[in-house]
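A single chain, nothing else alongside it, follows as structure tokens in the form predicted on its own.
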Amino acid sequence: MITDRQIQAFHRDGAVMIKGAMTDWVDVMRAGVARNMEHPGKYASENDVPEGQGRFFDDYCNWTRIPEYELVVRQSPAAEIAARSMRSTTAQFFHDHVLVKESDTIKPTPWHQDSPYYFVEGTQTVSMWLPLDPVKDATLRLLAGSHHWEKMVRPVSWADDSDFYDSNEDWSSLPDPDGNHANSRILEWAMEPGDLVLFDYRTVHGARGNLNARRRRALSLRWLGDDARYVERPGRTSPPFPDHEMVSGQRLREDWFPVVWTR
């Protein structure tokens, strides 16, 4: 499912693409996304796309109410792939995230890191990005090596680029990967349903708008490894998980975030 060479690439670059590892689960994931869009959760967003410029729907934290998502989390190879990529003895599930860009959607997914938005830190974290339609121009884009940066990138609201937290924390400014090619190595792959990208929570990533005639559906599964721990942030995180009652340095509570796979 994942080779030693792919694991090495993941740790070196912060991201790697694997062909066909989830092909047998594509129909299940598509059914889950359809159910999710028909019955959005409390965190669902349309991402403020101007009228006439397409639709960018996203939603997260639905796996306990969307049976297809739970089936994928608990029974597919995803957990084992995640654990092996992190070189972790366990794979603990953090949350699901669905992102759907309808045809002719201009709005891009801005460059960002996931880690600053989360209340978790560690060197063993991985996001699994699973396209459910063929992608080329609207594929995921990642900045190689950015998971090793000393400072995390300033988290902002996707709607208006305002600061996500009201704080004076010393964040790094986001460079212009497209404009400064000398200092940027952008990873992006044409992909088919069943392929997946693994990337570290700290890896800078984004995606263009979807200017194709076909919609672009993607499901992302977020995993934690052995050294991931709860950390306080200067405000409400995304996802927020209210009333979690965890304290800094604690491993995330397993009744909310189950350990799905153990070596």
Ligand SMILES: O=C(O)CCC(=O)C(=O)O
The other form holds:
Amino acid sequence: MITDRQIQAFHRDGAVMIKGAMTDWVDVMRAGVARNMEHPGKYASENDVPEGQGRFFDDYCNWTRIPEYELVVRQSPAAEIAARSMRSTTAQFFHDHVLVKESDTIKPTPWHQDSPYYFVEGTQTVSMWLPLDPVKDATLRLLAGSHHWEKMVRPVSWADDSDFYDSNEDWSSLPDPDGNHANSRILEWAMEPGDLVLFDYRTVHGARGNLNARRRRALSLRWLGDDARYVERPGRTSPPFPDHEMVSGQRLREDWFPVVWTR
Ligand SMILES: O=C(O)CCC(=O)C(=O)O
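For comparison with the form predicted on its own, please write out the form predicted together with the named molecule.
Then the entire complex follows, led off by the chain already shown.
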């Protein structure tokens, strides 16, 4: 399912690609994405893509109303792979995130870390990025070792690059790995549906636009391990989870964020 070498690579680089671990679940995930796009949730976004420049749809936190997503979260090998990659005795589900770039979509996914947008931190966190179409240039791109950076990268709005929080937090500036090759080792893989990338919430990542004739669907499943704890951020997080009533240092409440796998 996941080898010791792959687990070592995940901890060293902050990301690793696993071939074929979710092949049996591709049709279920595609059906979930189709249902999700037909019935977008309250957080669905079109990312301000100008008319004639394709379409970049994303949405999150739909697993309790999209039965195919719930099936994948609860029944597929995803939870066990997540727990093993984090070297955690448990895998707690945080949320799902769908990202669809239709053909000829120019807009890239900006380089960013997920961690500053979330109200949770720990050394045991993992996102599982699952392309549902073959990808090459429109694949996920990640900056090796960035999960060990001391300062978090300034979070911005994907729509217009404005600051995500209204605060004077001491963020580090946005990275430019493509312009600064000397200090960057970019990880990216050509992938088939059923393959997946595991990456730490702190790993800097992004994606090019999709300038191909084929659409690019991807589902990200976000997992938490034993040491993940609620943290306060200087404003409304993304996702926001209104009225969660958690306090700093607490494990995320299990009635909203279920522990799906235990060793
Ligand atoms: O699929 C993409 O374009 C970016 C994915 C991403 O940022 C994520 O899964 O956190």
